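Only one chain is included here, represented as structure tokens and corresponding to the form predicted alone.
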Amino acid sequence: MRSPNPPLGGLSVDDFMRRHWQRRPLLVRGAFPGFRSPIDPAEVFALAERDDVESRLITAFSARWKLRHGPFAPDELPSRGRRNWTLLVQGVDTLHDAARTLIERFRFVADARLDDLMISFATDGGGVGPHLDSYDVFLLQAHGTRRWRIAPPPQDRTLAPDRPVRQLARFEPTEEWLLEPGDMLYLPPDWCHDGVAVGDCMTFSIGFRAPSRHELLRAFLGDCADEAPQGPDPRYADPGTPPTRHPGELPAAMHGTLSRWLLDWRPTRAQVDAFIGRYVTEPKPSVWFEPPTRRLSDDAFAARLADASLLADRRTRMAYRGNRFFINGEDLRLEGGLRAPLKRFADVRRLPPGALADAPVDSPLFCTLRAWWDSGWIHFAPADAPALGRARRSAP
């Protein structure tokens, strides 16, 4: 699938992915012609008040950098008339329908790579200092103007000392632009950049995550440890061991048995495949879902399946591979007739009326869809979930 109207300034998706993705920056003037931010600063400030939203305040008053984490009461934010401060709000695509709609324009990259849409509001002179990120990012200017200076990945990655945010000690920009609303800058991982607001401004950062090998291993080994052991679970034993003359020495027999257990353990292919799908669709800890306000009987739910489209909630993450389907960190096996409709659901995030209406009310699929709907993971069209309302975490 290709996203409709990718915001690449006339450059084809194929050319962008071949020439720029993970290779070199791209400046797109007028990527969103006539763009007007669907979110105003007041809404951003309101999000920063919530304790279920990740937000940060970065100030550089009198050349002294400070970092605070939200939530922030209205009187805790500096005046908009004061220079040199920035408010960052993460995960806005899970909180606001218009932000989620904006993300659709970037679905020429797999959903499994998407991190979130972050909004940066800054007053004149505000920014986070020269830095580099380990992920791909599209920087869309949403309101006002921001001056960007960039440089290739550096040999010297020394950080400035005594700073609460990660800033490069040395930064020598090679290119510089002033971005206005609708302009967009793409940066691959590790490219140095420094964005400074020129007057009040808002920037939307659409980031694409890429886990490191260590991050993946830590998560996978923890997942394996949480699973119930398959088969017998032997415990170390040493009957008949003679008394030791060196109690501080690690016994050779004990070391040999424990090391053999560790070196001989191998994950199965099924464990690996299932974990990867769950891992890339697991929502962030700050993501909460809102269950429906009115519960439906099984018959009423079946009737709605027949005459209404199913929509994925803006917070829901989905993926599939082969005959496995993954949603919000859960997985299920796709039997023959279910593969096509559920794969299409993951691709377009919408299923037309009747696409799954043949599932009997006592079937596993019907029960699964009920659980997803009851948890707020999916909705019937039109979706009534509020754009900025509070929500509760729920999982089937």
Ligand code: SIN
Given for the second form:
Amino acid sequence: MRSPNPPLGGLSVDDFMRRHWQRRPLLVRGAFPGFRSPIDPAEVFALAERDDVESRLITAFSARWKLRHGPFAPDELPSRGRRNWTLLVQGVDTLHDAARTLIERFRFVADARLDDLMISFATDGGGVGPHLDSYDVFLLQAHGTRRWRIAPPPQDRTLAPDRPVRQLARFEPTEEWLLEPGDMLYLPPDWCHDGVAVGDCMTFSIGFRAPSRHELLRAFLGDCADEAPQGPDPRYADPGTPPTRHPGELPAAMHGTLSRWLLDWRPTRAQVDAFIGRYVTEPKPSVWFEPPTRRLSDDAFAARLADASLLADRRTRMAYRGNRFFINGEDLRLEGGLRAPLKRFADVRRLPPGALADAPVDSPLFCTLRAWWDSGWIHFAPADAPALGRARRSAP
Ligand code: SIN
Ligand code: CO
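Just the form predicted alone so far, so send over the form predicted together with the ligand.
Now the complete complex, all chains and molecules, led by this one.
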């Protein structure tokens, strides 16, 4: 699948991935020509009112930085006439269809790397201060103007003292640009950056994550610990141990057995493969799915499948590898006719009408889609809605 219309100006995705991705910044003037934000500031403030949405307010009034976490009632936000504040709202791609549609333009990078789309609203002078991120980020100027200053990954990562947000103590910008609506700046991890609003502005940050080895191990070991033991679970025993004359000393036999258990422990290939897929498709803790309000019988479901497309919910995360398929932190084997349709579904996030024409109601494919639909992970496209493929091309 080729990503349609990547927002990279004249640059091809191959050239972008070879020359810039993870290597060097790229400024794309008019990445989204004539861009008009599909989400207005009032909608961003409304999202920040919700307790299931991660939001932060960063103010720099009288040169004092302050951070507060949402939710924010409307009267808790500073007035729009006041300078030097910014509101950040995470995960907007899971909350707003237009944000999800926008992300489709970045699917020349694997979904497994995607973190989220964050929106920042800022009044004149507002920003989060000079910092660096461990993420790749596309900073799309959605509304108003913002001055970005950047510098290469620094030797000195000392943080400014007494700040509630991580800001670099020293920041010597090497480049600077004023971004207008539709302009976009790509930054690899560890590049220093500071974006300051020039008048009211909104920036969309499309962030791509990658776990560190320690983060991955922590999650994996936690996952293993939650599983019931596979096979026998021996307990340390020491029959026939003579009385000790040094009760404070850790017995050699005990240390020997316990250390052998730890050093000899190896996850199986199957455990590792299953974990990685579940890990990259696990929705964020704040995400929940709404099951359909109306139940459908199998026959009614089959009838809808015959003439409506199935779309992945904007919150649904999917990945496949070999004969395994992962969706929203769960895994299944791609067998019994599941393989081709589900791989295609993960790639285009849509199954056209009639895709199950040959699949009887008790087939694995039918039962799988049925279960996903019952969980709210997939939906039927409304009859008059454009398919995602088309919406992508007509996106702003
Ligand atoms: C912002 O939009 O203000 C911050 C985004 C970033 O620096 O990553
Ligand atoms: Co940043």
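Residue numbers count along the first chain shown, from 1. Just so it is clear, the model here is predicted, and its values are computed rather than measured. Each form is matched to the other, and the largest set of C-alpha atoms that superpose within 1.5 Å is called the rigid core.
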### Message
Aligned on the rigid core, do the two forms place the Cα of L178 2 Å or more apart, comparing between these two forms?
### Response
no
### Task
State yes or no: after fitting on the rigid core, is the Cα displacement of D307 between these two forms at least 2 Å?
yes
